[in-house]
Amino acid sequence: MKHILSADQFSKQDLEKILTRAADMENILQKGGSKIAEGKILATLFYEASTRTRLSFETAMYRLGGNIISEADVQFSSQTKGEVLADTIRIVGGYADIIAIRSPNIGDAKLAAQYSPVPILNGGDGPAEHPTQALLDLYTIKKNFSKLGTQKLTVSFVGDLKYGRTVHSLIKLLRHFEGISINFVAPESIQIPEKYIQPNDTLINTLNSDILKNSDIIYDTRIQRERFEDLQDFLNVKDAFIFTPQLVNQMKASAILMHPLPRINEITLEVDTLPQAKYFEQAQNGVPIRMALIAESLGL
């Protein structure tokens, strides 16, 4: 693991042995942090926008005693000046001991790695994928149905399927676990690639009772502007699926709701306060799942 770039890349073992390690450093946390870092240094190349991701990355160095530097905004880089990327990751590797990179470019993250004298860690790679993203993801579900792997759950999949990367990521993760149904919920213009079926998965376009009272765990998706190339096509998706208290009062007491964030519209403001809301803890765990991830790839 000292690149962390796709899903495909994590057997089982190497699964729980994230997880434990997450947990592991979720006590760290609670501690006050650790210095298992002091003295290593984290880049952060984000060239696509961030919140998450990018401060998650630099809390979880900082939580473990390293430091940070960190560059967020492509037009100030020297890419505008027409420098590639694998020039840029061979210098920057030579100033730290690891990378996070972020790009609107499907396979940058891989060609980084080819380049880097120290470990990439991919933090989203155009509509491809965002592996730490769904390792916290599944982080997540862990922490709230104990018995992963072990017990039945339905987890339904709602929203942009087609550019949503952390589906495209969680979805090979998920795969390792029996007992995991999967629904996928979308319109057929932003349903899930073909790539990503199995044959006992379901597919439906719209959100019925059925599936908020039967799933386990539903993960929405933002439909994102960005990744369509025709207006119109957006603004026929848009508004496709709105969760609001009326519709999350249908799921299980025990269900969760889950999102990747940014939302827009997708869920109202009313839902936060209800007990299936998942998405603000999810957010949190991005920290001590990229302090595990970080200490494993720099062998800490």
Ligand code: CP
Given for the second form:
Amino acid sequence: MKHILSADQFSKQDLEKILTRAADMENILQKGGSKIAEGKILATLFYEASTRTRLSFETAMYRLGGNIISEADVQFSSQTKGEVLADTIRIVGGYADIIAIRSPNIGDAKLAAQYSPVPILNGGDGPAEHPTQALLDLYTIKKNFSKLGTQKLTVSFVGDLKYGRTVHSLIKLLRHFEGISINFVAPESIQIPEKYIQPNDTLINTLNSDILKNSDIIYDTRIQRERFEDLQDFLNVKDAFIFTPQLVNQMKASAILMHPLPRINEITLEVDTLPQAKYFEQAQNGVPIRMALIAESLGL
Ligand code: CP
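Switch from the form predicted on its own to the form predicted in complex with the named molecule and give that structure.
And the full complex, kicking off with our chain again.
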């Protein structure tokens, strides 16, 4: 049984195996899918809003020939009656062969894993981690920079780096690869937490032309309104960085602009047709990555 709880759990060898399996899954998808998970059930327990993560997990299971059961709205869950997560997981683990969970609470995926008789896949736990997103981000990077690990790359994370769980998980994965320089670009109040910083990283508060011109990968993020305790703190930073064609045109022709989505106003719609814009391709990569993760976790 293989839980996927944190980006910390992967070795470089694990990452290479998952990326290779995802590429195989992409070939399988082009041929119409597979039946390797026939008879298996994925439960999706999403106690926080989601479009991409839940639906791509569910698509992945269908494309593998399996089925899904879903609790997509906490309002209709017995958790609203006071049931504790441990009990929910014990019960759902008796119905399904694997569980993907999203929760607003840090550590809930790990807690679920303690009680689950089946593999747990962390689909995001509060502001802490989003490891399956990080894997699809890494897959997107590898598809665009095939020499990842043997070429020099500058990666700039921009936006809400304090609460952006996808950033926290992706940084951990990138640390396995040689030749990567990291810039953290954020207002002071939402800069990257200290535990993610290494001595050679650069922290700045402004998105200047050096960052735009020298980055190979810009990973932008939404300012996560729902995580702020004080609305005014959110309002102070909500429009800190807005990618327009004028800014994106300063990036190298070979550079890519990523974003885990959803975006609000931090990338204007006019950017979508520029060659650097890779965020929709990135979101599509969620299906082969999650097919690979379901298959690996189930030992298929
Ligand atoms: N990237 C991501 O986690 O999107 P959703 O919140 O829509 O699942």
